[in-house]
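In structure tokens, the next block holds one chain alone, the form predicted alone.
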Amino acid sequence: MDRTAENQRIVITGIGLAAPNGNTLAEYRRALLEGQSGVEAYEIRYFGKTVAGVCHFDNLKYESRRELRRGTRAGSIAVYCANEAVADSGIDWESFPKERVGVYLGITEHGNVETENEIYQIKQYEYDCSFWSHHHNPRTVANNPAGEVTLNMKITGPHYTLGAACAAGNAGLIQGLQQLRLGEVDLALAGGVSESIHTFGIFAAFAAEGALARHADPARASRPFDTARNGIVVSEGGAVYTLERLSDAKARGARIYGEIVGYGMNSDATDFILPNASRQAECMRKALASARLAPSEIDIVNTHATATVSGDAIEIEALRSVFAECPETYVNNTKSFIGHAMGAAGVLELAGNLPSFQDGIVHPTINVDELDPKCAFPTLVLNKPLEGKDIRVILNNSFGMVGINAVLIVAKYEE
């Protein structure tokens, strides 16, 4: 297979997103460059007061109230992002053959929110299961978020979700790319979504692990690499991309955000939670080999770092082994602005960096008052943007629980 042929080169032609600090790419990018956090005070049943990244998109823009009641929060985010992505792409959606569209969405988990809510509801009736919702099964099947997109947009091509923990967003893009290369579809709606903040269980579990962020100022709670970091800020969100073959995108004169030139996925096979620096480094090298690039040709590495004490240091250890001799490879982190959007993390973080191809600015990691020596790296961009750079290649890291890793490389498109 000749991956240099235009029908094998896969490009990004549309982006739709819902982030805690923006509902369009322009809003989101502006927030990242202006240091605007999307983390706020939050309270959830049983667990109580905490902080979270909450999305505030218009969920009635593409769905009726009845559809929202019947569906799920993850589905609502997915529907919004998918419609925004198609609109942003400029494709003639009305005439596009819907059987040639595939929907591939990464998720961390799905169904916990609905199950918790329905158990809470029947508790009011002494656990009488006759009050259990008949919508439970379609709400909680694993393919639901992608399925809700097909129902809403009348897509008759394939759809499924990919359960890949916090590497799921990148996995969704990789799947879309592969299906386009195989000729299974002509347009892929690919990315990731998360409804995590609506389940008390995730907050309780991270708290039990000693890995849930706490701070008097919610906007400063997510602080990767800082000596005072104390855990994850749980967030919701989503990002869906329209992916097309370069030949098709050029034929219709599409704007191209970037070209996916390489990727890697592997497994740690060492621990349920604790990441493995060697396996992370192997995954980055695998992506570089796929892209036929040297480490020094990467201009931005967007880190996965979630602001846990061990996780951040382990990822920096992996970066040192791959990029130690790369003085022009800049390293940043997007979770410091939005928290950890789980299945949507990788694709939201990539989206926040893609405008660097046009504006030449590397957005920073914020909330770093004192850099942890274990996280020191010479080209970390901290607290203020780095301007005036020629950005041509971005490497995006996403690492998840039970040891799943996904790395994506996107290059600036040039003829």
The other form holds:
Amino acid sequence: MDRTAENQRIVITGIGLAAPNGNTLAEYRRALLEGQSGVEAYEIRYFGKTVAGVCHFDNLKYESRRELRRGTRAGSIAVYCANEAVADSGIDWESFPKERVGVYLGITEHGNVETENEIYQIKQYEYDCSFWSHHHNPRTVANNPAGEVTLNMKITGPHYTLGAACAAGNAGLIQGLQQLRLGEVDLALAGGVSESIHTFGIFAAFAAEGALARHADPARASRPFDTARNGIVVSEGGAVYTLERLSDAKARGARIYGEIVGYGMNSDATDFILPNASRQAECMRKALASARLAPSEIDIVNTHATATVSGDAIEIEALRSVFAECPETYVNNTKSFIGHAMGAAGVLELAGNLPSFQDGIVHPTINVDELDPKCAFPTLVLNKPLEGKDIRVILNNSFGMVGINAVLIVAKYEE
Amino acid sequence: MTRPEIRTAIIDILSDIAPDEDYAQLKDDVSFREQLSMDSMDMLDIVLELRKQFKLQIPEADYPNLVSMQSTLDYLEPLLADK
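Please supply the corresponding structure for the form predicted in complex with the partner chain (the preceding block corresponds to the form predicted alone).
And the full complex, kicking off with our chain again.
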């Protein structure tokens, strides 16, 4: 198939997001350039005091209080982001055929929050299951966040979520791209969401494996590549993109944020938790091959690094093998500002970098007081933005547990 | 509980289930679903809340008694008389 045909080229025409440090792309980008963290002190039942990336978007902007009560936090985030994306795209939504819209959202996990809540409820009644809510099933079905978007926006095309651990956001975009190329839909609302800060289990499990961040100052807790890094800051959030075929976007005169020119997905097949540098490098090469680009043509590599001791070093090892001779390929990390937004991580982090096509600035990795030699890389952008660069291509890494890797390459669109 | 006390408790339950409604205008002799934005899942919420707050196990066959405020009060008044 000719991937250069305009009906096979997939572009990003709208972005809606909820980040711990911004409720719109403009707010979020400003925070990333001004060094503003979105991580704050946080407390959750059973686990107690910790830190987390907490979102503060207006959850009543597109939903009634009744709808909010009925649904899930992931659904609420998805509904906000999807509506914002459509508004941002400038699409004539009223007249757009809703059966030609697909919703594809990545999730790291779903249902833990709701199940913990129900068990907490019936515990008050000596575990009598007659107090278990009838809302449990519709809240915990794996398609819930995407389904809530269709209910809210009256979309009658396909919807589902993609369970891909912390590579899920990128997997959502890849799915949207593929469905557009296949002609299954004319508009994809694709991305990822996370409600993970509302399950105590995720904090307890990361703590049990020695991978949960601790720091007296929440804003300094997420510190990828720093010698004193001590684990992940769990965050909630979401990002939904409107994806369209280039031919459709041009026909309606859409503003184009960028074109998804390549992607790669693969599996480590080596460990439940520990990542694999060779497979990560293979995934990046796979994405480069699909984009028909050489490593030196990438201007920004937005890393996945989550601030775990081993994970960050493994990703840098993978970068060293792929980008060894690339003095103009800059490397940054967005989790240092927002923590790890799980299913939303890849798409939120990509969104934070897309404005580089216009402003020519590479946002930094913050909180690096002392660079770990195991994470050293010549073109890491540390602590302050790098300005005055001609940014044309961004490679976005996302890797997840049980060995799942998803890499996206987005290029600036020019006529 | 007196009938007015039960009515207040039901309004509190409804306000939690359907928080966007104006309960000052509620007509006791008209069904909840006709005047409030409620569906069958919301009606089940009423049953669950009555179970939680008053330890009332309402059999499914009796659910139709909860159709309006008037029928709900008629049904609950004897059950909650000594609560």
